[in-house]
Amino acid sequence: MMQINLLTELVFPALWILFFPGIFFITFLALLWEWMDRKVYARLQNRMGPLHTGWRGILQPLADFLKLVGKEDLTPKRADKRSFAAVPVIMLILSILLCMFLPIVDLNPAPGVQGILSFEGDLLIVLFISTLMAILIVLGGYFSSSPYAQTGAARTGMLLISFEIPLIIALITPAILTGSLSISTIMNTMLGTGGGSGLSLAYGWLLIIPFIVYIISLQAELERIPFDVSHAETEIVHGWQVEYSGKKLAMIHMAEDILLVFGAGMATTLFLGGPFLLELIPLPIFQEFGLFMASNWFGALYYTLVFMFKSALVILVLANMRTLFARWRIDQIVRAGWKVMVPIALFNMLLIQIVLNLVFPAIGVV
């Protein structure tokens, strides 16, 4: 019986982390994601995108990572060199950490789905780890000693700071209408899978401009099209990467592809129903279902099909954005983010704290 414990205590969690739902399938998600990412967004122009390697080139990312690996890492002479070394893998770490805490299939006895590290208040961690991130992308390029790459972190920074606090409103928001800090009790609180009854559907439409909040500023935190001036080649030179190569370069690109799945997996996780779908039908037999895949171990591989598409969703409409918008420039970013997106997500985190506290008591909604 010791060795029973010992076991379920110490291999499960590591064989959780290491390969299912942890680095392994983080990793493979994030070549996947870029993969669609990119071919989409070439379908959308006209063009094939990634094509010869592997099965209609979904090989290509793995290809390009692996070519960056093997390539001459360079360190320019002016740079602080090891804290220039320290950004990428700070990066890629901090990346993979941030995925820990997505909800994808069901590993602790708690009722509902759970993170790997999911505990009350992971919410202000993920919020501290992103503000984090914001902060090394910006001393990454000032390690670097470059003007081109202290120019894009100096844009990076301007960015950051003004679309940081609309996405941390929108993630907020669902916190405020469960009363929790936990990312995963947030996501079965609302849902009812938690062993709770679940929200009113009344609660759903004051979810509609967070979301939206949030795809846009994942957008600008992501640094992509149109929020993509920080590392504009035909202006700097690719920004405040300029300087990177090498291994240090494939840990960047590596980093950035698993914040796209940690963006991707957070807005599936607190605005989309998580790694749910039939189960959330009003009807007897999905109700059944639900319990059944929750009590059966290939439950499990349905929960992560469910978290691929609803996220595979979410990179189609940001791999649109990508496509019909041209780059904006810095002042129009800064602009729209403390002119436009602060006072929408404020507005909203009002309106919701009125329907909360005075609308839905005189109307009887719970």
Contents of the next structure:
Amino acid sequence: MMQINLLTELVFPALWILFFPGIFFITFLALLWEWMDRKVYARLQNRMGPLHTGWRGILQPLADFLKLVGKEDLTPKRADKRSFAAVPVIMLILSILLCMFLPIVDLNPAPGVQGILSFEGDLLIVLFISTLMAILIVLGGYFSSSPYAQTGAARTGMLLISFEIPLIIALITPAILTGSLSISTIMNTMLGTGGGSGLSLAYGWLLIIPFIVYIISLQAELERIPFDVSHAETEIVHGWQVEYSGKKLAMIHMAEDILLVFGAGMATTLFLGGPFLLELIPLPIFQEFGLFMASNWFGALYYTLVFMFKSALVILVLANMRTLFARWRIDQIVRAGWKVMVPIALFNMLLIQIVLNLVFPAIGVV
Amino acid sequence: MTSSEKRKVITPPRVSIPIGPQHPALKEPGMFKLTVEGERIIDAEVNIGYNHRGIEKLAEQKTFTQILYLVERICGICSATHNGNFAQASEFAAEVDIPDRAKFIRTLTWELERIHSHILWLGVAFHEVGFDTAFMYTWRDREVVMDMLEDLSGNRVNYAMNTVGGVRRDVSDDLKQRHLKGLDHLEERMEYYRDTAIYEKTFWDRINGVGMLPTSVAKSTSAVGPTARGSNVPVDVRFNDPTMAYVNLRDSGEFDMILSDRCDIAGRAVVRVLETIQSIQMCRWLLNNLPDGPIRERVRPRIQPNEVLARYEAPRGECIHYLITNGTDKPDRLKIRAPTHANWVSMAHTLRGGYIADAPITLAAIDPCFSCTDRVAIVDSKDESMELVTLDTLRVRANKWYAENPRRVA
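Can you now output the form predicted together with its partner chain? The one shown was the form predicted on its own.
Everything in the complex follows now, all chains and molecules, and the chain you saw is the first one.
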């Protein structure tokens, strides 16, 4: 009879999913990134930003969330009530699910850090869910039966068809380079952290254009300035969110923050080297450091901090982009999406095929 | 191919979207009913009157000095406009000529107010198209001119600078130096915002070619102020029919009316930004050429029977105070035509055919001031009570009052 080791087979995985790199940690990161985004945005605008709740207002996102949870929850009379209530819940669940695929830390990092959920083909699932999120936004707008919300939903639809494609193309470029469709495997193969030698640095040049395309498309996907047409405050009040209040709005805001964690996390994982930093330096002492971290529980702390550091850099870039621009009109966005972003992404695919098949063999890059 | 079938054109359903009475794009209550097909605006209906306070009626029961402070409360942004223009109207009616120094100081207050009003508009315009960074920056630098106005008049918003016969506060040499310094700073910042507005592509794309108001339409709908000047209609009371120190400013030959032939929101924006820089130069000229002498002249509280029209170019356009005096210390009739009122018709024209996304910036482009326009409301002075009544009741009461009290003015 097989003995079930309660501790290692039930409690640890449960804690793993619920607490540390799981739901609790992701929520913590969401609130932290929101604070950072707001603070950087405010400082760049010569304002103070959150100030009074906690150290420099660090608890403000949490306070806002709790306040919204305690507020009255209103449903419009004409809304499709059940679907209207379901949208925020599904959004929150799906956004948390997306973050489960991010390789942050691992109990046994020797064969490479894996996400909580990781299997061959999970990149496709992630792309599918991120498209689903956008469709949920459209549904949320239409279910609430308000002209503002419907206009916002229609705009989200148009935003989607123009920026999903460059986003997808940018995200599968690393998959093409490594020949895998699993997020964790792509990262470990590129860096050589799960055994193997990793890709040569020359491949890094190929990731620059997809990275830029990804960051711009991510800004559109998260509906931030200059792509915030779908909840343009001064035009259609808050677009598709206008009828949501109380707990539902709290859930929507939390889902948006978690999507920010996911977006920054994907940039970190696929383009910036994931939770590895020092061991990527080709010196013996750093190699030993990497081995030490991989065999030790210190690793959990180190990987988390590196992951957070790199994500924070991405958030800085995103907050900067938010500061610099005015809001585009939807027709300008669609035009920019199809005339600039999609051609750049497709051209980059072509370029990568040429480089992989002709240039690299010619100059001897393995 | 189903060539025999008639080609179907599917149009999106028409939806009516209200902008207002409460809307984030509007800082004051007003209602704009947009009929849209998809993102395109088919029809626009302007519905105002949410801010009716009865100031003209109230003015008939107060003395000229009291009215100065009443009309000042018409609008928080152009308080010196109404205050100064009413003082000017009373002086015209009393047929007194005020000292030169008072004229210069009154004009200085007006021009400083224009600077703050145009910077405020620029910030609002940035905000309407989602460019919040520039909005925060412009409003930060607006504080400079607000502080200057406080330095000059003692107040940030309702300046109360003017009185019938002159101004109430003098300009000292220290204050002049402080103001010259502040003006230098403002000019540098305004040049930066001018470049930001013109060269920041995301902002320029939102205002370029949007909300077209052709010159002929601007003329036929009697647009005033920067709205008209952005459509190449040369109306500016400061140059066409100058009063106070504008006569000296015009005669100095250093200043010209700013016009743009772009006819779109970009034209209006450029006119406003360049006017701000011109206003800064005007303030500097006024301070440097400030004549000596008294700052006010005594005017009898009772003004002889007279009928005058005082015109002044407010930041938003021509502001008219029409005053009838009857020999007592109270006016017989005061009629105020604020610039925003003249611009509604042209604005409804610019909204049609645009996108919903452009509606807020098109609304904002005339720099609407609802308080200026909806001046009239309900205050019961007899038993000192306030009550809320519907518009219809108000109309019935008004009809009744006018039936019982035939108009006193022939």
